[in-house]
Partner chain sequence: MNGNTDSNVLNKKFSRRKFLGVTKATAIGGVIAAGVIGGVAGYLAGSTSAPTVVKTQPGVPTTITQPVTKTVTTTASVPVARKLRVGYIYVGPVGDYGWSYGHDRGRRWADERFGVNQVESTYIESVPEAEVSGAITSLVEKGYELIITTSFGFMDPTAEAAQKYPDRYFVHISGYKSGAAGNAPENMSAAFAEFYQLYYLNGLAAGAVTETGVVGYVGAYPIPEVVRHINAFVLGANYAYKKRTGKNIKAHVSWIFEWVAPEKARSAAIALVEEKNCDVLAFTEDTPAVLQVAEEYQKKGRKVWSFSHYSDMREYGPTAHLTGQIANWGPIYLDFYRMVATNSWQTADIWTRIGDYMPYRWRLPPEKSTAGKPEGTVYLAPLNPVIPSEWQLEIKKKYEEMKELIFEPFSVEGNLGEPIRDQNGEVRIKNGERADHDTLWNMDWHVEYIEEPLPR
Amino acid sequence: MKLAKTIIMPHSVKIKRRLHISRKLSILTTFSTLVLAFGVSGIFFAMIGLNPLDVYSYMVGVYTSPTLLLKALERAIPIGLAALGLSIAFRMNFWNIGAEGQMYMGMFASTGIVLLHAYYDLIPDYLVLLLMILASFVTGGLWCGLPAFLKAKMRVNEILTTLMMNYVAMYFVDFLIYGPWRDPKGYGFPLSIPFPEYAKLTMIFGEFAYSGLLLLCIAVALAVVILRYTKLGFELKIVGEGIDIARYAGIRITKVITLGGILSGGIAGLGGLAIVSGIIGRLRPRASPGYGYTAIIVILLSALNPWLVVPVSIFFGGIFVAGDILQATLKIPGAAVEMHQALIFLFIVVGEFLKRYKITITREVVR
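As in the form predicted together with the partner chain, what structure would this chain adopt when taken alone?
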């Protein structure tokens, strides 16, 4: 076993990248980080005078109560779609931090279709939802395709571009909703017109959680097919192994990275559609409370596996609903709930680091 790179830190702490991550280690780390996360927040709950077991029982209650599980599902769908998009980008070592912005562009596009229909009567009723799905995919895709293209062509750091473009997208939606897209009958409040019934995802099964879950599962299946059984999927994987390897293999890097980016952003754009057309029923400013960022944690915990995105995002949706339940029943302050959620996120990220790097501490001081 040869270590390719050793970072030597003062006080003789060595961080080495692991060449091979054993299954045992991997399971152990994920397991123990989750246990630790709940354990440590348990200590905090005990410190503010609560029985941690009470807290956990209410949290589990979210997954066992049908109505609450539905709410968890609702939140899981945009998170899951964004995470699914990320799974494609991360697979080719494209660190897309921009799912949030791509979701906003998805919201923008789907609302645009509704307004085209409602204000100008350009689209027949039965085509509206279909076009919304298409438009949100394309717009979200282009929003991610641009940084992907820039990375492939000019090696522009995608972490910066995708992150910054989040704010552009968010403020762009703000501008529209405080300006030309404001509902003329809405007493001036920053809301679009309510979507007609046939423009809502609820039209399929009545409950958004069901139609959304169907949408998510279809998206997952398509992603799996693309990743496993198409040439593009194979090329994405090779690009992930290393750009130069891919180049030696004769892969057209720019095309593959840009297409991968479009696919990634497009799926996140569907997440935006899920928010406006499924959860809210109209466009409003700041409609996504950071789902695009939560998606990063979700995809880390799912280890880039598309199928795992479904249960993991439901798990996270449940954690958010549990936050409300804990406040309502145990009267835990909102800040404590947020801290508890942040601890879970933090432990997952740290666990991911420990999985990939080995830390050794020796007495001898390295100079």
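Condition change, the form predicted together with the partner chain to the form predicted alone:
Next up is only this chain, free of partner chains and other molecules.
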């Protein structure tokens, strides 16, 4: 009599998309990943000879000090505007990775308006800021509208095109600021001329934080109205459900995706305006320290909800401000601060993946 052999097969890992994400699971996952991120960062800080509690006390102080909170708000405005633009693109399954480049094109357009006014006196003072807003929106929108049109018309992968166009925009701005747009009175430094006061977003109490927050809230409100109460918003949602479904419903795919891309890039372009007209007051190379990429994390954490963009952006703005404070007070190397920020971003991305997908490990037994 032969005994049956039992063969235990190796473990197999299966990843399945969750059909429904409960609010409880979402909150618990986000909280857990943030706790883990700060825990791992604490271990890292201890390894380089710092007391993690001291580090975290400085970070908490950003959100409790009125002065530092204003600085966090300033950093949050361009991040929030870029994230708001991405929420529109992601809603229609257009994976716009080019918010950084669209912000640079917004900086280019708004600075161009200032130069036309300063050098050629073509624009009256009271129209400068309004035209800066319009120009940054249109230029950022067209910069995103091109890859959106290519995706809709020729099925070109938008991740590659939007990502590569980031570098085109950055180097184009570099060319201008090191060349024809350099301030002739700037002692050779790669800076544009300073913006006049009427070209700055400081209308409320002379602070960009308040004016920028108002701009962000207005943009959020308009985005909500467009997405929920207009035909375009409905069509964007249907396109996000599936191209075939949208085509069956009679939606003009090329038109809707292109318009969605223009709207997405236009709002991100306003983020570039916020940087040069609010935070810096002039154009300089590498004016954005990666706000467009941070916006991707923000919108994932916000679950594509425009209203949640505001508090989440403030949280990330505080992280950037805290990094500056840690370098100035505790003499932490810049690389260590960037690693801490990267750990937070990494854990948040992992948490968002775990929200959307269920991982099961099975072991098959063959007799």
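Just so we're clear, the structure is a prediction, and the values are computed from it rather than from any experiment. We call the rigid core whatever largest set of C-alpha positions still superposes within 1.5 Å between the two forms. Residue numbers count along the first chain shown, from 1.
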Once the core is aligned, please say if the CA of A46 is shifted by at least 2 angstroms between the two forms. yes
Aligned on the rigid core, do the two forms place the Cα of Y58 2 Å or more apart, comparing between the two forms? yes
Does A336 show a Cα shift reaching 2 Å between the two forms after rigid-core superposition? yes
Provide the displacement, in Å, of the CA of K24 between the two forms, taking the core as the superposition reference. 3.0
